[in-house]
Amino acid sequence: MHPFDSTRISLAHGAGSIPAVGFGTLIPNAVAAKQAVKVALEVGFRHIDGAEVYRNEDVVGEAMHEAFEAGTVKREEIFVTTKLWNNNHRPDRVKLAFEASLRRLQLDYLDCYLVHTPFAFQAGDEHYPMNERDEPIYDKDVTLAETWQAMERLVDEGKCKFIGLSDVTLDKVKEIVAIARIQPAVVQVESHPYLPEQELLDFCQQHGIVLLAYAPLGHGMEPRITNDPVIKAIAQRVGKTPAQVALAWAVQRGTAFLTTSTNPVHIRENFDISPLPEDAMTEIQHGITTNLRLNAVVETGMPGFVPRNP
């Protein structure tokens, strides 16, 4: 059985891959997001996820940037993602927001766009818009489908490989692969033993989407998956971390994970992961009862783990 860091998982029914283990870059200081990306492609991972609304693409590119020239890696080896944040959703606004992104990162093309949630805030330069109730002030003269086509011209372009969807429901996935062009190949949704969104992962399967699971170990929040005794009593019979079990169940389900660390021994030991047995995968389905969303983007549109003013 091979470890899992090198596996990779078909995108868009063949035209390309994703790394099945990745690397996010929601890490609020600069100096340590940007040695945070050196220290994950050093370790080997090879797909970076960031966004325009964590405020630190240009650091995330610096450090691609440094990697790239000290022969760490190659462009052509990494998978970038980043994403389109609620204020850019009119469709005038899309490409200037994803060319933005691109200086930021230094890159001429990059390997996925997600539109970061369906939420369409009030156009403009604020991040968050918000009304004298400290609500978020929505657009409501732009559609998620008008955005999406927007992003399918981004593909057209050539400057972008792959789109796809983030923070969303089942609904919203199956809105736009109804009307979609340019399928989505990439759902980017928090997932882990606590909240399988195993009724998302089969539709996705199902059309040849790429689940992306992020908070694969529940962001570090309690009750923690980590702690949980299931997974304690797998990791002690396997001889790993609770950390590594929980990320393996990740892949050996069929999903790819981003998982985000500065400390540079839990970033190696979050790439270090192998096969589960399959009692094992059998006992975290069904010997885990606690069902638990830890961020509640998904209902409004105003992400639960980003900082609002960093």
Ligand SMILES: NC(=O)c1ccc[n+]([C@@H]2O[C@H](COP(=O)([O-])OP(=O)(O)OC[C@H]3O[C@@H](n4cnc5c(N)ncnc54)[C@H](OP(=O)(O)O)[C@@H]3O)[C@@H](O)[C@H]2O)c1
Second form
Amino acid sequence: MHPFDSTRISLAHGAGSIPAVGFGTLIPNAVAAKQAVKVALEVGFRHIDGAEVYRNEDVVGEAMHEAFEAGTVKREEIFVTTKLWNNNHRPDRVKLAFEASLRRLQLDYLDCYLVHTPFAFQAGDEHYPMNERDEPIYDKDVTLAETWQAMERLVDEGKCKFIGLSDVTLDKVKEIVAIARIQPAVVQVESHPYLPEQELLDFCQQHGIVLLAYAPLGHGMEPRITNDPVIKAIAQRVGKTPAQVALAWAVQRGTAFLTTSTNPVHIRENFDISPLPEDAMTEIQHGITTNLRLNAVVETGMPGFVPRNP
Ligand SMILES: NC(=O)c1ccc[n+]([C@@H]2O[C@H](COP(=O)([O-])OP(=O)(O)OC[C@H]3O[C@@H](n4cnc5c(N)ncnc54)[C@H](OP(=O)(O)O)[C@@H]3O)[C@@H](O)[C@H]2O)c1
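Starting from the form predicted alone shown above, please give the structure in the form predicted in complex with the named molecule.
Below is the entire complex, every chain and molecule, led by the chain shown above.
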């Protein structure tokens, strides 16, 4: 069986494709983020995922630019995603935010632009406008549908190939699918063996939308997916690491994923994944009962991995 490193999933009913194996840039230290992106590209990752709110698009751009210059990879060989932050949901701000991201990334087009969360925050320069009770200040004067129409115009203008949503519930995806002129190509949500999001995945697959799983290793948090007895037993049986089993499961069930590491050994390991036997897929589906959402962003629009008890 072929390894998964070159697997691509069709987007927008064949208008393009996305690598199943992707690398995320949610790495707070800028030096570490730049180095990690360079290693990821050298190892073979061909999807790089960023966001305005990670505040490091500039170093991600430098890393990609240096990889282009060094001949490691060509621009057209990589799939680059970034995201519109909550303070830029008003239609007149969407294009400006998009162009600022492009500039920081040193690119002249994006493969995919996502609405980072469905929550509109007060428009302005503050990423996290907060009230006196330390709650986010929401913008009641813009709907997600209006933001989506501004995203569609970016595709019309040819600077962005695909658009999508992130941190959405199934209901929100349905809401946008119902009104979209250009359908979401990608829905990026937290998903791992402790949060399969099967209903959302089924809906996405029925509508030709790729579910892009973030935190496929549970963000390295407790309870660690890489310590799960079912995953560990499969890893031992197939001669792979627990991380490789969790990532292979993600691809084999039809999702794309984004993993992150600053450790070159882990970066290499996470790219070197191959299919699991069918019985291993069934064991993960039925043998794991832990159900855990780690990132609370879907509730308020405020990102953050919160330690939780199973
Ligand atoms: N849309 C959203 O709201 C949203 C939210 C969160 C994340 N994301 C995206 O998704 C990306 C991935 O999310 P994530 O960082 O939570 O992914 P993840 O891969 O589940 O977790 C990364 C953590 O796992 C550890 N790790 C990585 N490879 C490992 C391995 N082979 N063995 C053991 N531990 C390993 C890393 O530590 P080491 O560095 O020590 O390897 C790191 O602590 C982000 O960078 C971002 O692009 C999007």
